[in-house]
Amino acid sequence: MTDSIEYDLIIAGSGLAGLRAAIEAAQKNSKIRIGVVAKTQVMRSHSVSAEGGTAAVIQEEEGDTIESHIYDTVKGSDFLADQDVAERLCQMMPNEIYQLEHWGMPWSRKENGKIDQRNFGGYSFARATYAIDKVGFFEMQTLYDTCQKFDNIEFLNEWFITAIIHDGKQFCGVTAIELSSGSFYTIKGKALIIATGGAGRIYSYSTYALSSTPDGLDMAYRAGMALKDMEFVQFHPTGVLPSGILITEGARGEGGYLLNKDGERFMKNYAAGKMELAPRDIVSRAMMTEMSEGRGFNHDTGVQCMKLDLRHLGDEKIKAKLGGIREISIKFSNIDPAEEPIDVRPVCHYMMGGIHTNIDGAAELQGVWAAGEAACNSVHGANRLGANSTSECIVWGKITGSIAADYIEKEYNESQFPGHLVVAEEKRIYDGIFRGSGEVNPYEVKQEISDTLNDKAYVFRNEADLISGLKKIRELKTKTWKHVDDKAKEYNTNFSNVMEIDSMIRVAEVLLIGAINRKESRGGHARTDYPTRDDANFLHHTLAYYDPNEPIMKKHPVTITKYKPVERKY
């Protein structure tokens, strides 16, 4: 018999999406019970990694509008964005920086004592509100912070979620993996929101944390959701190199150059009007062509680059704004940002797609919704603008966190639990991964999928690099490398690992197909093979959904209320 709990509401992920959620629920219902359940303890969530800003409009005086950040994230979209959730975002977003700030959030200010926001690409005015370069940290212990003061939010940290259980037709509960003690659990629940993050750990070269792996994407769509847009991923143009970790927009945003071996600031040849400000997928593009045209950096590792210039800002501007990133620069690449430039090079640092929801955060199975990067609600289309993640997360953990507990108490009603799927995930995980058997050693293979998405499905893309990427993921799936060779029960992150292997194979195939099937290049997704983006064919969303054998693939219509799709310039 599996020990059992019982939520009202469970959370899964304690980042900023899933913590919004736990305040505006208990907020809301004070009598139910909220479980926040989450494989890391609350503050090693990767939103305490988020460094450069949180977008909103609160600069009215100075000519900024809501339209324009609802127009800005649609062309930054490539004009895939829901245009009802892009005004959803902008029109909430300016409220919740001023919640932050009440609750104690330490926003940069300007001389005059007002809050201070920085350019970030793609914007049409200032609009990244920060805290020097560590803004995510220093959201994420507000919201902890706030999270105290209620007596029925409950934190299980360090608590691996292995599946929703549900009746066909509504959520009844999840499995879960106690690590410190190594037992299993039946958490029962009335709803569930999944705040469980992005999925950008299946690229080698990324900005991403460990634990950032599709977990929750996966438990979705093994319990029938779609994933949504998942061939979708933004590259960051500026990745530290060797390892990956991120240099924030804020670098450029606070005037930072980006320079070619001939010392040329190289984007005045592909967006003119913004330069180095131009959107993510631009800016990786243009790093990348003038890399194979001969115009790169040799770096040690054997890898091209580009560099990062801040000299001209001066060091004490270097100190005050971007700290944060001076230090990461000093420790994991031996470069003082003040005295010369850094290497950089485009970095996979977020997933446009996710489970499939609507303008509310609801998914596909009745008592479920999700927000933040697990989610894709199509706010960000087929490219993210800077800042833009922080404020979905925010706005969207509130929404979902307000609509949940209404749920709970309105609406909710119980059915039998189907204890025998319990019994069938216990064994699918014991039985076919703890006690399973191979030869195959399960970190080569995990190691061989982040190396394949990285060679295969990088910043361009063609059709034979991605049906090769295909074959190499489904002959990886077919070896024998589900198994644990550590057996000791408590923190045995050996059999976590290999769970966590289990679904990132399941997602890159699906990654993969969606970028095979879409034969245009729109934002994130750029293919050499069909340089153009092409809206007769291609405007619409990519739904995938489980299927043993392979992904049932669907098309999804793209909501459009205002903007015609135009060509993308800057």
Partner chain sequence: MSELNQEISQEKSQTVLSPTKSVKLRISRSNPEVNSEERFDEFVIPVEKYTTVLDAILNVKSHLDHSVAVRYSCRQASCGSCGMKINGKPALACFTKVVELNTDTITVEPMDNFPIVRDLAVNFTRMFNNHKKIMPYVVREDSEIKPDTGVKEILQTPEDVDKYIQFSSCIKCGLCNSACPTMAMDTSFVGPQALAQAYRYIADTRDKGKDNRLKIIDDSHGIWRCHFAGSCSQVCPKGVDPAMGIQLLRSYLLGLRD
Second form
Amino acid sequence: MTDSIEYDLIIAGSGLAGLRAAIEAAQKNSKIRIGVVAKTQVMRSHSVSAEGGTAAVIQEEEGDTIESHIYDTVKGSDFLADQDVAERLCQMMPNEIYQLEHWGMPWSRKENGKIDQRNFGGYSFARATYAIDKVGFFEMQTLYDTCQKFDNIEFLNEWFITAIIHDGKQFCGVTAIELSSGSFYTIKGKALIIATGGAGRIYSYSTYALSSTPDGLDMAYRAGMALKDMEFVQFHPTGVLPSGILITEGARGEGGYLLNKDGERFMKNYAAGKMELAPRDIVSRAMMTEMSEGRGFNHDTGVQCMKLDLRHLGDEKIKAKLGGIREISIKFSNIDPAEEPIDVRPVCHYMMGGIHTNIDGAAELQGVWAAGEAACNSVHGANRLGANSTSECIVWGKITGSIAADYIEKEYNESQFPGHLVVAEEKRIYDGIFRGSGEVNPYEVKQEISDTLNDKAYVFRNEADLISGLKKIRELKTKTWKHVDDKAKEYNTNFSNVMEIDSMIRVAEVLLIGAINRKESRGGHARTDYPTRDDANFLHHTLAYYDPNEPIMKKHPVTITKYKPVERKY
Amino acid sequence: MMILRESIVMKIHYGTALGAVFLTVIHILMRMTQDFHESLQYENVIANYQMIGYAIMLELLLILISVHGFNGLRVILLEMRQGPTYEKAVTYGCIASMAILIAYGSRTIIMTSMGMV
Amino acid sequence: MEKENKAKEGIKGWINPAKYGKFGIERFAWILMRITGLGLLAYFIGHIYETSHILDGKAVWDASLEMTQTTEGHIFLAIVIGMCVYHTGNGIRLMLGQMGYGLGKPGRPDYPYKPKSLNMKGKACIYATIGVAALAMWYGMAVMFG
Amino acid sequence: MSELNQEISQEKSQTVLSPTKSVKLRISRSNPEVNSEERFDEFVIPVEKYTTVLDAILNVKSHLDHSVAVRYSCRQASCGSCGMKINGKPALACFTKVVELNTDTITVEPMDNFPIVRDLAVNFTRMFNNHKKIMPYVVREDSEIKPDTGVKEILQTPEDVDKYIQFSSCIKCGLCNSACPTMAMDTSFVGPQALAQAYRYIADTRDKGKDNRLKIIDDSHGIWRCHFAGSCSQVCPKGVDPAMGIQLLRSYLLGLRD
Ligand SMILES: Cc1cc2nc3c(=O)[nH]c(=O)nc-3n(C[C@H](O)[C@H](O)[C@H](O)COP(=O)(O)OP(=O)(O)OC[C@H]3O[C@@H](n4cnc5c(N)ncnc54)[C@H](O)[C@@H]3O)c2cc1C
Ligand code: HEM
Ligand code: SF4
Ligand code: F3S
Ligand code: FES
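What would you give as the form predicted in complex with its partner chain, now that the form predicted on its own is on the page?
Okay, now the whole complex, with that chain kicking things off.
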């Protein structure tokens, strides 16, 4: 018998989406017990790394409109966004900015005391709301601290969820390992919100926290829910060398230049209208093109890079508005941006894809919702605009928290708990992984997975590369790396790491197959062998369902309301 | 267990410290008016005690420093170990010691200044 | 109950001289404050006891005075003077700090971070207090040894 | 500015002298659930000029000993996971470059004054509880906004923000608590982390919870157990300067501010 605990609402993941959902549900109904379960300590989620801004229309007097935010989002998505979803995001966001503000968010202000906003890529108005350049950090703090007000929110710090348990019709609970003690638990619940964030660590050059692995996506996938649009990965133009830590788009929003070897602002050749503030897919492709055509710089680690020049902003402005990246740049690449341009190159930054949900964040299984980066409600389509992701987390955190609380109160019916599935899961992870044996070092396999994706499915892709990448991943599947050398129970991160690697393989496979199938270039997915967008054949979402042999791929229509797809030019 | 709010206790701690600075300065300056060795002559000391103002000052100084010193001791002891019984013992122990020291010192001052030697 | 393993450094954490290099003069000032406070308390209790001999007549008083008329006695008194001056001086610095003076103004921190509250003014005060305490000890010795 | 340049160029010149070198990494190993012993395992690992202590530890974990228990996440000094003692001084492993340490032997140990979970990972329960205790949120009646009421922001000038922004930068890494000498003895002390947060919310012009918060910290193991030893501010990796916050907080309790 495994130990068992019980909550009404389980929230998997404690990033912006998870915490926002917890607050909303707690507020909605003070009688439901909410368990926020995270494999990191709650406030240490990846969301703390978000830097530049949160998009919202709050300056309507100054001429911004919600309509314009919607259109920018849809156009940025290369018309793959579901337009009703984008509309929902833009309409709900302004209120959320003020709500965060009332909870204590230290937004940067204008002299007159109002909340300030800055420019961001792909927008036709400066609408990225910011707090220096540590937006995600401050938002996390605001939400985490606000959670402390509620007695019905409980935090389960450092609990690794391994699987979702359901009876075929509705959600019943999850299984999880409490890292500090190493005990395996069943957590029973009436509803689940998956907010396990992005999976960018499947690439080796990545802005993500080291904890951003696809285990959350994978558990939904294994439980029978679809992963949607996984081939769309965003590469951020400015990851600092050599670590890949992000230099926010806000740096360009505040007026930074991108320069090539000839000291030229090369973006004028790619997006003359928006220059450095074109959407990220376009800027990243421009940088890769410049480098491959020999106009890049050689970094002392041997990698090609471009320069991001902030010197003309001056020391004071850099300190006031970009203090975070100043610190990062000085510490992690020995460059003071006031004195020298920063060495940057495109870096894996965001997964447009995720768990397939509808506009309300409901996943395909009754009682399960997904929010934040783990979810794909198709608000970002083929390419997300900067600052729209923290917005998404907050809006769908709120929506799912509210709907899930209602569901628990009004719709949920008790059902028989399928205990045998817990036994099967225990067998899977303890016999299949913990007590496994083999020669191959799992950490080397992890490196190989991420190197493979880095080599074969980066900014520019082609059929041959993608297929060889898929071969490589499938070959790794057969190697004997599923074993845990650390035999202790307590704080066994070796164990959780191997489970993470296990999930990386499955999700990498879905990503590659999706990319192979999509024979066009759209948003973040750029094929050199099919360089144009093909609306006739590919204006649809990709769904992938789990099957022990090979993922089952399906198509899903795009919701188009007002805006007919047109050529995307900046 | 709290007899007084901690902030009040600490205000007293700082207040007594400031008072003590002031009075100690006077105390020492009075010593300075005489030659050091002379000032400690039995007769001179008795004479000093019998100046009523000086005696009152000494009494005040005694109280101030005792309060301050034993509260300081209480703080240190509170930080050494925790637990309700222990903390209660520390608080009352310090108050009691303080009271005893003040009583003992006062006996000297009062008896001397009243000429009971 | 939390396990108590290494949960506290204990008194070692206070005394450990290796700490002071790493943590700066403020921490040293604190431990010295504590030691001088306790020293003064001990002296004060002794002093009350000693002065109570005045009630026992001149002979006893003189005898008890004798004890501090020796070289060791003088050194002891000098240390008390030093402790007193240091404790007073540092106490005034602490009180000013705790009242909000000399800490600098809160504001956006810029990397590399230098805590404003541990500023040169405060450090100078600590060194000055130690200096004055030493001077006072020297002066006291000069007087006592005549 | 020149000071900063000097720091950077110093690091550069150090690294140019030894582009790739090896260091000895000594990792404290213990598992209190099994026994109370602590031992040091030594590993020799290659480093270059950008290698952080966290990189070095993870290198060991990936290639030499999978069982090293260490907490980490963001690797960019934002999440507060990786606090530990590095050559005796509390610091973030991901924010300490090996070359900065200027030695060939690096010793990493768990933070002091926290119970050890295993190896380098410590238990934060007490700190999180203390943080919760000081009401770390903006207290006001209208803190929940009803949709469509047209409520906008509460005005705050940039100067108002400057009053608390530094304290708001706390990443809850616990380094300050591990360095504080009172923490070393007093297990009931609220600690510099929580006290700095109490100040953060009191200094926020939007907040109305001052009186309650002051009551909470005005306890025999509250704010008065800080003696301005300053070690908290010395080790804080984010420039929070808890010591300043605590002293400023005290001026409210002493009746000098309201
Ligand atoms: C460097 C960087 C900068 C960014 N800047 C911006 C920006 O300026 N503006 C913007 O809008 N967006 C930005 N983004 C994107 C945005 O930060 C993320 O999309 C967003 O934070 C994701 O939040 P989340 O709540 O979905 O999940 P996360 O914050 O990623 O949290 C995931 C949570 O799930 C938990 N978890 C995962 N797996 C498990 C498991 N198996 N069991 C239990 N718990 C689990 C983790 O512990 C964690 O708590 C940035 C992203 C990066 C990488
Ligand atoms: C005359 C001037 C004095 C001043 C200005 C003064 C000031 C202070 C201050 C401000 C503190 C608090 C320190 C802290 O919070 O860490 C303190 C502590 C203390 N004082 Fe004094 N003091 C004086 C005299 C004395 C005397 C004469 C004694 C002895 C009887 C004494 C004994 C103590 C003790 C035992 C402590 C506790 C130390 C600690 O908490 O670390 N003080 N003093
Ligand atoms: S105040 Fe500084 S040292 Fe303390 S927890 Fe916060 S960030 Fe860490
Ligand atoms: S180290 Fe501790 S004693 Fe006070 S100034 Fe900082 S809390
Ligand atoms: S890993 Fe996040 S602070 Fe070091």
